[in-house]
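First, one chain by itself in structure tokens, the form predicted on its own.
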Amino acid sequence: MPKTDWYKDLVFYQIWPRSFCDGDGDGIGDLTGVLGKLDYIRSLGVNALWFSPLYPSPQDDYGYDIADYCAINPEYGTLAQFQEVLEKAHALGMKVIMDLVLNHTSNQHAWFLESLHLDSPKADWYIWRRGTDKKPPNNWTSTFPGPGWEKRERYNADGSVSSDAWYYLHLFAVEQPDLNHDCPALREALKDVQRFWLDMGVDGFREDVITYISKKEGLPNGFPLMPAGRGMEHFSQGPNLRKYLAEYRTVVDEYDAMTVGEAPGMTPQNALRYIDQNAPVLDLMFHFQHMTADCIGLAWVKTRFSLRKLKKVFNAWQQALRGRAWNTLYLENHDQPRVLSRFGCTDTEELRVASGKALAAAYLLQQGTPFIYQGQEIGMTNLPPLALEEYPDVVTHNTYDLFRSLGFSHKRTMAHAAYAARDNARSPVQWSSAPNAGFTTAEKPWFMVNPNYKTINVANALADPNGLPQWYKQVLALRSVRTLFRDGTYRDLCPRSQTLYMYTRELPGEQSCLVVISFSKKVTQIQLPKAIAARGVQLVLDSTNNAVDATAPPTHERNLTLKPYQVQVYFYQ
């Protein structure tokens, strides 16, 4: 069927299944739990779901180490249960995309076990190279971090162990060997995986670290001073990346499906090589630039949050992609600590909710397709500091080892972990003030529940007429009925301010929109732009009052008094 751009009208909700909702009482989130919450998700104004990996997995990287691409992890349910969720989501008017990890698999995947045999047709489906007993093929390191190569015995045709020192490449955990996309047979197998899910009715894929699938020929040594991700200049956006993405795209185009690619280290200019609408190989792209507004490179290297830095990235992507490609809008996902503990304010309950509303307005009304992560809509926060052994994520432990090797004390390293660990986003969703936050009826969930669940939970938030979910509903409802928010221009009116974010959306033939957001803990006096106030502004949303009278006549008043983290949204002619 002809390819369309229906993804431009979507608002996604990301489900990290292990921690979303446990429907069978074993302490682990599952598809039964998801099925029971679809109406709630839809009520937010969401019309699409993104499932983090549901596949069978040893859970060394919680699903991103896939052991079987064409099945459902028994901990989560069955294929029949997934089809039931898919059918109900479609009946509710929601699209569904799957997380597809094409760069690597689990070392328990049948393909990898077959590749251990040198006479196997799959012997070159992974990146195997000879080294020596004490020296790997090159100096690349994992991004998790740690060594990038693992030595492993391989077998001759007669079953004997090869005398060569064989190593496989793993850019992530040691249990996640990289696939060799230079092998045509491997690419055909991955296209069959896509067809399996598309034939079932899935609407597309989020493609994990997709810009790593092509490595430079010869695998040369990387820049030696990089302690983590050494060699990235040779495996990020490699020589055949566009070619392979174009090949995989032929499959999804047959189904009018969509793809959104995760792209570490991406800039707007480089992104256009892949998502320019004149010759796209991906529809959308997740970048990470705006997530460095409080850090250098990654959250473990913390700095003070800078609104100016956040806006600079927002502005760059909005301007560069305007009329050429489509933006992906997000603030949280399974790989990022909770945004309220980073960019917001959790000093008091009032400021937590207010800053949650400010952050929502900061990104949801831009041009692009928004993504909301589970629990974001109620303002879930980071966990309290934990002992190292209480963190389940392999990245937390590997990064701890790296920091210690660089001379950081245990105490200081654990302070970084408390702020930056991915585990912060992976605690169970807080549904109510019942035991275990209503996530499970089991005595003990798979991972700890944040102790603040008795205050911060879905039931409490929905009972508050000025609660955070109601704000998400209002903002998304406004977005859904105005072509302006899909097609209008974007302009930041105060890019240098560290406490005020004020941007416009304009489209010929429609009312324009002015979004005013305070990022201050104090009451603030501001002035609206003279040219806009002169045209008359009409208040349509106010984060401190859900009962705004949108029929009130426009005003020409310029002076505003904003409460801490207050948002006001105006229309003007």
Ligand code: GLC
Contents of the next structure:
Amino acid sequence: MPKTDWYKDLVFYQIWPRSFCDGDGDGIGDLTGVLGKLDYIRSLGVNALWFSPLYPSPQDDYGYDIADYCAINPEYGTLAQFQEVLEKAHALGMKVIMDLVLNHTSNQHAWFLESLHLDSPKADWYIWRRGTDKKPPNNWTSTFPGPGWEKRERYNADGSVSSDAWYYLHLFAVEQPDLNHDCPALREALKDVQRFWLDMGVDGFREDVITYISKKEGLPNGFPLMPAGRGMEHFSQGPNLRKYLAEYRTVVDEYDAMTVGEAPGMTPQNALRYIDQNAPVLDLMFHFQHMTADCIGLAWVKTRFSLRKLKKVFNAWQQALRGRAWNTLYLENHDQPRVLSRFGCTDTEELRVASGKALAAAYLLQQGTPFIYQGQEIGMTNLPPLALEEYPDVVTHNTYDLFRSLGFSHKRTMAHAAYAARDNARSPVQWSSAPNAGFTTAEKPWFMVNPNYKTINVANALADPNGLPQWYKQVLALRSVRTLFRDGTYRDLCPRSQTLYMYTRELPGEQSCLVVISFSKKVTQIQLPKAIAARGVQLVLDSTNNAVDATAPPTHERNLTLKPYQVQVYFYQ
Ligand code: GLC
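Form predicted together with alpha-D-glucopyranose, following the form predicted on its own:
Full assembly next; the chain just shown is listed first.
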């Protein structure tokens, strides 16, 4: 039976629970906090939620190190509270997907502890190999810079320590051992995990680094010069990836649920192997190509933001997937520094809001399913530069070590960290100008609140009729009432411009749409394309004026003066 494609009509809001909202006053975000904010989220025009991991976890990677797949982290609440959130979200018309980390677990997971015993049925549930005392089994390194193997004692049936030099593979933190998906019993166990949440009523999964689950047989050495994630050519999109994904999908299909897979290094052509609608093993895929519009590979290797580069990626994905697969649209998540501090402009308060609107319009009206990350809708920005020890994320520390080992000075490395640390996206959501931004009533939140919270917060933003959340609401409302935005073609009219993004959406039998976005800090004069102006254009949204008269007659005027980062959305026949 062909699956329904309801995921195409969703707009997601991502919750990173630790920093979303603290309901019980212990300084850590939780489900009580979430429950109190569901109406707010819904009011933005969002109709789906993605929860970053809520599972019990030692928090070595803030929940992406799962210690128990079928429970809720007590810091966040209980299963009963999760059910309450789920029911309320459903009652409000929102779907809910869980983050599912299938590539690895925490080293505190019972499965891992059992796998230490060589006679255990779970002995091969992780990727164990023998090395020598000084030498790991191959040259792979972690994608969280640092070694990829950890030596660990294992035990014989009689309880004695094995005399072999055992190592386990960890493509992420040392506390995150990789699971061995080549083991059929493990795959069955993971299917049961999926059933557990689907039976409870969740609507699908965001599958963490899912393209890494199949490693090449024999684990051959990787390209030696690769500084981090060495061996990637053997563990990214490995030989059995499609097969395992197809197997996991059979479960999801039983429930008519959806999946979105995280896919580092993915190109549009390769993506079609997994999300082509004729033979999908995932519904959607998060790629990272557009997140390199200001860097080489990773925000740590920064360049100047290039609008042209951003559009080139947008265009390539819109074209390649058209009619064959469905796009996933996003600019922020818990792994990316705040987009306003990267692709936007934070020189003044006015420019911050204006560029936040420009960025929203740049992606929300494309074809695909959009995702909004907590705090993005009020234009949260990066943290001020911190001292190394003030950054909680393991990746910040490991990348610091890597940069230092490559010869970068402390000062230079810290400047890179200030721009690129994932911590920038993980400070508490700024709800109001109350102490700790209204995130918690505790004296001290688990991680610092951005000092700009007195200006940038939800209460202030909502009080401004021309504020950012209002813009998100307007754009999403426009998007939701027209099949044009779901099904129409996409065309970039000036792909080479570094300051102007102008794209159309067209669908036979419907009015077409022209989105005009300035990415300039200056006032600019532009001309609308002759052929479009000739047909008469009608302004329906303007980022500088939330009360556009959308019933005014169309005009044929081609010359347009745009304020810094101004957005205008037109319909035409
Ligand atoms: C994904 C997650 C990231 C996590 C990593 C390891 O990239 O988004 O937060 O650290 O996988 O699980």
